[in-house]
Amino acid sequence: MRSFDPSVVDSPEIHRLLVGGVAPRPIALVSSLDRTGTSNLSPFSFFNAFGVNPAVICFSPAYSGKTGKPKHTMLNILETRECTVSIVTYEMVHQISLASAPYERGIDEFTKSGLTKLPSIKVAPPGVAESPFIMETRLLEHVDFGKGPGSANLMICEVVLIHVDELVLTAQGGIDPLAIDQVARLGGPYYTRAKRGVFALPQPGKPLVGIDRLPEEIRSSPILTGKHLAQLATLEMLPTESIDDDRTLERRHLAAREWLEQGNVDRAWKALVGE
């Protein structure tokens, strides 16, 4: 592996590495107002949620990598301490690209992008009506890490109201990942569409077997990878059957691998023990 030391490597190269390696990232489409009430709308992919009590999100309108100047979003929120964050869907991506262009301060990106203002209830900045998930937020804290080109600053915001389109809500009250059809940011000009890659994993609520407790024959398999071992170890207890099969290790492990690739852990274990 090659190593890159941010203290000696140029910032643009570190930026390319970070945005390409720390990905995909959700996109915060942030709406803010300046003191005169002029709207600003801009997307930021240095963004995520960080708690629910209180509900906290954070995003970074980093200083311009070319000029070192602060983003208009940052200046507006420091003036008014309010913003909305709308989630970006696949149908919105081309309009988001328009909103991200470096316009002069005072230019309304809602107008440039053709996106629609949705009046907020608890804060002044509007949300984006085309988004199925909008958060009204107030600034809790601004953390500045320096004022050079590309320097980070964090806008830590409390979510005071959430608006969700009923079409993306599940019966249990969650968000349907296929219905919401979010877009995430990669490096350079690349994005990814979340619903095209949706899959489920178990969410353990109890201690699991773990790879260390698998039989040695399985742990040292030349056929089963770490992913396969983890699938086999995602149980609360090991199967009680002992391995009793005339088939060679290779044939049993190849059969197990085939079942695991289909997500069928039970059949994989039966292949391993010879049932």
Ligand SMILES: Cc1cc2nc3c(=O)[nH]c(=O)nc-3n(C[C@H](O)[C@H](O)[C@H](O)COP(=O)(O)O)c2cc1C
The other form holds:
Amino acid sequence: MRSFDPSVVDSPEIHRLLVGGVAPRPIALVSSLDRTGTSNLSPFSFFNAFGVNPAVICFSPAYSGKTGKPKHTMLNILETRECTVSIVTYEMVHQISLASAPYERGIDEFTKSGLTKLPSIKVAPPGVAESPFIMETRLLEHVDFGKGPGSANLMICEVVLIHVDELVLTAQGGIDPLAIDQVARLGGPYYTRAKRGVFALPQPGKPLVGIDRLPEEIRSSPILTGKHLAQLATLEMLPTESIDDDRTLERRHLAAREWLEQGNVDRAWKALVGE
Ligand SMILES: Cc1cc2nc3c(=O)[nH]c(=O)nc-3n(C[C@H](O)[C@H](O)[C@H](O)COP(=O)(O)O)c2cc1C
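Could you give the coordinates for the form predicted in complex with the ligand, as opposed to the form predicted alone above?
Complete assembly follows, chain above in first position.
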């Protein structure tokens, strides 16, 4: 491993490392108005949601790494304390990239990008009609980390209304990850399309067995990796059968690995302890 100390390494290099390493990042497409009502639209991937009571999101329009200037989005929100955040889909990504160019203050990036304004209900800035998921938000707190180039500005906002396209809502009231088709930002010019890599894992709601309680023969397997052991240990109780099989350890572990690679933990345990 090579180590990089942000107090020694220059900020463009730390920026390259952080945006490549802390990825993929969701993209907030932020619409804001200045105090005269002029509209602005810009994407920010230093962004996430942080809790629901109250519902809080945060994004960071950093001071420009090149010019040190503040982002218009931040200036607008400090003036009006409101914005909308629209989630970006694959269909929208070329347009949001166009919106991110460094236009003069007062230029409306809705016009530049060809995206459509959707009137909001509780706040003045419009949402983006092409997005299936739009949040109306109000500024709770601005956390400033100094005025140097690349310095972060946390815009911590309360979500006061959420609009969701019914086409992406599941019957259980969740969001269908295939239907919503979000994109996320990686380092440099790279993006990723979430629905191309979707897979599901059990959600541990109770204490689970854990790798330390697996039988020693399984824990020290030369065939099963940490991923396989975690799959086997994602159970509330160990199977009661003791290992009782004439096949060699190698054959049992190879068979278990095969089942685990197919996501079948039940069959993997059967292969390990005997049918
Ligand atoms: C996908 C994407 C994500 C971005 N994320 C950020 C970010 O998190 N913080 C930031 O300061 N700039 C980010 N940018 C660059 C801003 O969008 C760009 O500086 C924009 O011109 C800011 O506009 P404004 O000055 O009108 O607010 C991003 C650009 C793109 C294309």
